[in-house]
Amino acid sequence: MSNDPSTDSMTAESTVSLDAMNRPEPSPELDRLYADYARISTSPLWTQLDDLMPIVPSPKAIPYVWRWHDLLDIARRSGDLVPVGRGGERRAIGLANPGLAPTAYATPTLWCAIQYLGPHETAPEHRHAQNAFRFVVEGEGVWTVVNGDPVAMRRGDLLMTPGWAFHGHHNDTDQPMAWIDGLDVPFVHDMDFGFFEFGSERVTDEASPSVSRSERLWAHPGLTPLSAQDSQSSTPIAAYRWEFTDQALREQLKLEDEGHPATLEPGHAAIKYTNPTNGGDVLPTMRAEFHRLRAGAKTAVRHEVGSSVWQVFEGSGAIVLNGDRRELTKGDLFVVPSWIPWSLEAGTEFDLFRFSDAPIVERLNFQRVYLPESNRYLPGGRG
């Protein structure tokens, strides 16, 4: 036998009886060295590079399609049973896609919940490391105020509140009031970048203005203030209105059919809300944009890198997710997780609020869209 050690472990290498895969066939020795693995807590490429390196992405995330009127349901039973305050903080439900069970995820990165707050009730003032957004899709009569500052909530609007912001909610009617949320916390938890803390037990100021001062100050299209010359990570804007995104979208489709290009697609108009301190997204791990279809109009078959939630605003149509066709109404949402094909159909003209973690996506320069339909790639992605 050679005394040369690296003969001797050629020669234990060439009598290892392989399978048909080229992988080892069962031995006890194998036994005993993936067994070894484990005492170590250590773990072989090779049992889950299907796992860890798919050849597309496969997410555990499905698509989901919550009912906006089974939703409404639950949140007011749960405004008869379960009280808000200090304890729960907020009477807020999250949709917990079955993928991600046991979590109440909507993805991977993404929370959303149906939030309600019933007459003259008051949710505590809080705040979190997680950034969040409230859009409202019916109702009024509920201010958020965001550091101290009391913002109007309207049908149609969108309500920023950037991460450890103090916030809390008063409602100044004699109706109940429901809204979505929409959080980076499952993102924020599975990185470990949580905090939290109390505030107040009411809120700060209990003032019903129509205008906050956050508007009143940065709310002019195409206008900032020499007195904040700094780029923000996070919009300053607390209320993205109702009437500029309506007149945003009808202005795409004039313009279109004055012949001039103005749409995301034929038919399709689009807007992303943004970050008047530097032209970007509103927070800085989540989009929001708004989708208005005409009648008749169906958007091409997509596949995007990250994962998105969308809510019906107004309208009818149907979501193809993955080739599975839906009906949606107003207020239905659904969830489209990373890399699963998806379509809009308009049955009317079709409005959608759409948040995403496009910002996470492209910080790290991961994203990818790919039309199948004409197999191409767009642009700026890694196709």
Second form
There are 4 protein chains.
Amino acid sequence: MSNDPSTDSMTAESTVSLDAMNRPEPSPELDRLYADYARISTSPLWTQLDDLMPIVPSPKAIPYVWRWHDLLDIARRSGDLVPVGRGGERRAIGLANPGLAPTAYATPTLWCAIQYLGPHETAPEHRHAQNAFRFVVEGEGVWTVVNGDPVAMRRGDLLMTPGWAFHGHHNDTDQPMAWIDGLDVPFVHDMDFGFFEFGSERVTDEASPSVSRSERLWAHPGLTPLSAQDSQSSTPIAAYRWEFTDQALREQLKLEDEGHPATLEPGHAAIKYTNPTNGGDVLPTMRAEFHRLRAGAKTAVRHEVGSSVWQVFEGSGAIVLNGDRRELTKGDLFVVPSWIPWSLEAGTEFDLFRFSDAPIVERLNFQRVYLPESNRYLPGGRG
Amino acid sequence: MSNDPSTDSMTAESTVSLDAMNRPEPSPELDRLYADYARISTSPLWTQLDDLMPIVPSPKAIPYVWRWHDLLDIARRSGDLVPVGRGGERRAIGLANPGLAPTAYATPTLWCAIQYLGPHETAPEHRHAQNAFRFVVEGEGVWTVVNGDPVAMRRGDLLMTPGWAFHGHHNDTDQPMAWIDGLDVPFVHDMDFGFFEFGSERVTDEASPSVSRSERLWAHPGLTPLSAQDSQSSTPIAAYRWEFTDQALREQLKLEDEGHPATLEPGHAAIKYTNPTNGGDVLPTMRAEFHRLRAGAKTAVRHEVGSSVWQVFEGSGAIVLNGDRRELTKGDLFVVPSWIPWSLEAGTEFDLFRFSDAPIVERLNFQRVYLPESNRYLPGGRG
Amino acid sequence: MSNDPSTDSMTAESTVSLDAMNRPEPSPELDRLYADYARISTSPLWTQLDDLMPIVPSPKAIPYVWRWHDLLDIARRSGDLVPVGRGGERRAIGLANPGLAPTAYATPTLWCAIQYLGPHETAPEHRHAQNAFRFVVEGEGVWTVVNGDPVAMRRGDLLMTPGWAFHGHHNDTDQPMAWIDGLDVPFVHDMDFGFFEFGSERVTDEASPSVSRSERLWAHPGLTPLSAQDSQSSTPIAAYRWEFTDQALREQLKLEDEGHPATLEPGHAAIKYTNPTNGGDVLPTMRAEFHRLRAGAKTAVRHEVGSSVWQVFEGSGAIVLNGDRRELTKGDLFVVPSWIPWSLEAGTEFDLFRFSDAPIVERLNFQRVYLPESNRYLPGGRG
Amino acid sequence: MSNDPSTDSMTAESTVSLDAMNRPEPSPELDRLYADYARISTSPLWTQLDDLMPIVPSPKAIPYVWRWHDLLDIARRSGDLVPVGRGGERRAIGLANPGLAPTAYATPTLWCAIQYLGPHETAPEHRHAQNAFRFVVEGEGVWTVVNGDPVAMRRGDLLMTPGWAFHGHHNDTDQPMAWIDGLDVPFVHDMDFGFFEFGSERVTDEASPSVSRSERLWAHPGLTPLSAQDSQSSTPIAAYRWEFTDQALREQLKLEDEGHPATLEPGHAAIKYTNPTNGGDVLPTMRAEFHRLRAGAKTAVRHEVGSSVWQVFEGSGAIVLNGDRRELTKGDLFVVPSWIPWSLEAGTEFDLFRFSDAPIVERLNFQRVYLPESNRYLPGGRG
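Could you drop in the structure for the form predicted in complex with another copy of the chain? We only have the form predicted on its own so far.
What follows is the entire complex, opening with the chain shown before.
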């Protein structure tokens, strides 16, 4: 077997399949040997190498698109039929990647659910080692109360619930509200890192301020309270408001128009939500980003180690996943499994929220990004 | 062995068991709703919360002991019957945790195998994103060639193969040799982070020096070459030799005898193998340690987040895993799944090698250590 | 003002004053010995220990107050009589600490000057290894152009010029403008770390936008451009605007009113200006802060390692330096040398800008803070 | 020796010398203005810019060589005439750079002294914020006791006394001993960062073991005690022994002979003494290195920001400082002020110890290295 780079050595992948070792002649001794592997709870590498250590990542999770109208419809029907309260804790309906059945995982690391809270309903308080956030594609009227701090949820906002922070939600209005939750539940579950604790049946502070105390203390550009100067493992900002995200993206595109470097690639503005105490990711396991493409723009095809979930926030366009083009419109969600090549195409101006397991990839030194169209690797990863 | 949370003070809350939400009355609408969840590839949280987010880690991996004589026996028989070479790559027989069947994983993150190389055999070169090391409990005569540097393998040595380093092994003697391999194969596989590339059919340098070039450059206490001052993600030392490990442990016990702080707890010496470029773990995903207990010593019971694999290097004693006591002797291996309480008891002086996924736990901020006998948490973790 | 150690519990030892060693009998041999020390360019420690290694820091810099009306008056007269241009480079008049004569240093590390630019004048471009910033206590109309990016200067703004960034200033109006410059000039000079290079005679971009490109890219709370994710040694934000500083301080005091932790001590709000790429200080050598005291508030007396310069931005009150109380009003500047005890007292609501060499102190592990009234050391320093 | 920038390509700009600003016509008003600058404790930048902010570093410290026979002779005579004891504390004779008179500083940051202890003499214990080490070019028989741990001092050893560690020395033999001390005394003094405290009149542990407890715990290659895993600001290794330094250097040259990368440049082996808890420098303010040149080797000329002190340990050769060549032999010391070009030439095999203020330079982001012969800057610095 040769590792022929001419066919793109990285992705020749699976065509160069890993054959088993020169197979021995069948014999009774060999049969006994194979039986004994299992008897003493062992298993030989050479019977499983192809699956276990593929040439390039070969994810079970598949590229997949969920439609917002389907999700919103089923969330509403769940709201009518299934009460929320202690025990079930949340009326959250997870995106179940068909490649990962029977789990309800979006990717091997990421959980994503639509959560729905009817008028004046409360989701009781609890806390868990799992890190969480919420992102709002439409609606308002719910306050998530994080360690006692009520945080208004509005369209375009990203709301943080770091691991082990108590949190509950209450709907202060006569209208239902739906949003998406992102968590590292699959990762924490499969690694056996999780803890869970119940809290108050009702939220501990039922006030409904337009900004949280955490924002009043921390959400000032480049300014931090002198009373809290240590680096914190998760962001202390509970809400990243849409007005700031929108403004940051708009300015990137304007700067591009004026001839200055600002965008990620032509016509493609993007921001990372960061932890102001250290400039790093908002959560130890999850990165959150927001992308805006100009109408007609197209991103370079990328292979990236690690998986991500995207939601269209506004506009329409398409995602090309492993060569398959899928049209997208407001609220639609899709997953990009590890190393699956992807690119975005904007019909109208096209706004998308993204979260990924990039901190896991990068803190453990597995990062690689490959751009097949220009046949190059980005710096910072092995290639 | 059961993981009974009722004996665990931190799980007092767990008496409030996670019931399902107030269940709605059965109805055709409800049936249609549940059918539609699956139809649009979704799954409600409230049907799976107990399993998905337990009160404390509830690992599928079970505490388990493998006997060295069983492993060595089956490795020898494999040596007689199964050739080694390109395709199967290695004559490695993995420890298959019965709780994780049908995989051959030792824990959700760690792979551990006994590898066997007959007289004058060669395991061909390859490289992979997975990080690896070898630990030798007996024998000698094999050289592992890491990025072209031949590294002798002898009893008590820890040999490193960081991710993406080319490596092969060759037996330079008339005797077979067996050792254990440790890798982050389960983690990398399940996360879809892995890459693999074939290399030379034979090792690229067949010399058999007693020390590797990497040791000559890097294995001097507190001294590093001025020509290579950047922090490196994996250790540049290819071999941690037994004589140094033994001496470090012996000195800790002598210092304890003289009344000075040195040991981890009374009668329990322990070292961490470290990366001299930054003082951190040898590999981005795996920690390696060596422990020595005085005859008769017993360690405090501990719950720790994350899993580990241990091998007895010398002496005899016992491991108590979740209350079950198992006798151990030279070469025996056992796994400690996440949060399973464990303690060691030394019969004779008792030497053990350990490796774990602690860097994954700690870099992603999930660390907790709980000492039930004194009902306290160690600093640095949430509690 | 004297730095009386007898009032300081940590200096109890200082009653044992540092005498010279048991002095030898005078003799011709001894005379020759002392002559020979000098002859071979050496000097014995025992003749200089008291001065060289005092019990607590014994700064030559003295606590000192400069009056804004004096500074503004002399800056205007300089504007009338002394042209600005290539060679002298800046019409900047440095605060010369009387204890540090004949230098014009404010402290051993910090330079502070009032700079004055007449109508339509230009200070030509240059760059230097020294880090710099400007702070505006009154006026507007000048643009500082930093690496080609025009940055408007307005009352309350902090404008950054990191080391080796080209910069020039031009006054776009018919009015003169004055502001203060802060630099690490004494440190860089005395350490011999400095480089200097001339640039354009005129500013390279004479536009006069209300916000700089750097702000448009970077000054969004918790959001950073995805195109620039590496940690940078100096902040990429060229201007920290007064509206955000004011809002952050106002919110801290409101949160305190509401019963939540936010202020540094009762009635004392304070923010640190930070580098959004890593959450650290804006410049490698200088920390910048803004403090607001409620009318009537008084800060705890502090001894701190390292020196700082303060400017009153608004309101009136007093600074007590080593027991001496000095009244302060808008624009007044004062220095706090290392370890000199200080506290602030607010008459009206009292706003002050501060910069210090805290990054030098902390990155090199010399930090100590001592609160004599409660006889305790703050964490993080030796005591 | 002159620091002629005209020979330095990076200073091409320096031909545009820094003239004063277009000078105004003399007038009574101007006289009054200049008088008033001083009256209100200010000083205009334009009268001092050339000296204050030169084109390249223009150190007052001069390149200088001290002869070991001179130093040893005067140390012996001091031993005969000047007692050691409380008050004077140490019989240490500092190298006084003629350019820095009247101080006894070797460079603006570094103190270097020869210390001498007669038979059975004791230098009493004290501690100070200043960081210190000792290096032994010949002799043995003294133990330095650091925080109660007796540390034998022998030829070729580097002995550490981090800031605020209690320490005293005692000579356990009938022979005197001399060695060099290195401290950050000038830096700490001029920055006003220093604290000092007296300790025991005699050393607290008069034992004379051949290795210290710190070595027994920490000086094992790549192995650290599991009981002490946090990063420490100074190295916990009290003694770096000659046998390891020598071996590391010898191996680098052998690896070079075998064709492998190991040396800093051809024929030039070099190691850095490091802190095993983080891989960084041994002390927060000082770097320590050891260099070995093959007979006949010559190093590339370098300009470096920051200053250093060197001592010849063995062999003979020359140092070229700013173009002036000086012969060197065993024990001779010399200083390289900031940015002064230097290169070494080996007559015999040539061993040199070096310490520098590189951690100050690098932690505060002032690093630049320029190689004039190849007209290039090394990575990591501005250029």
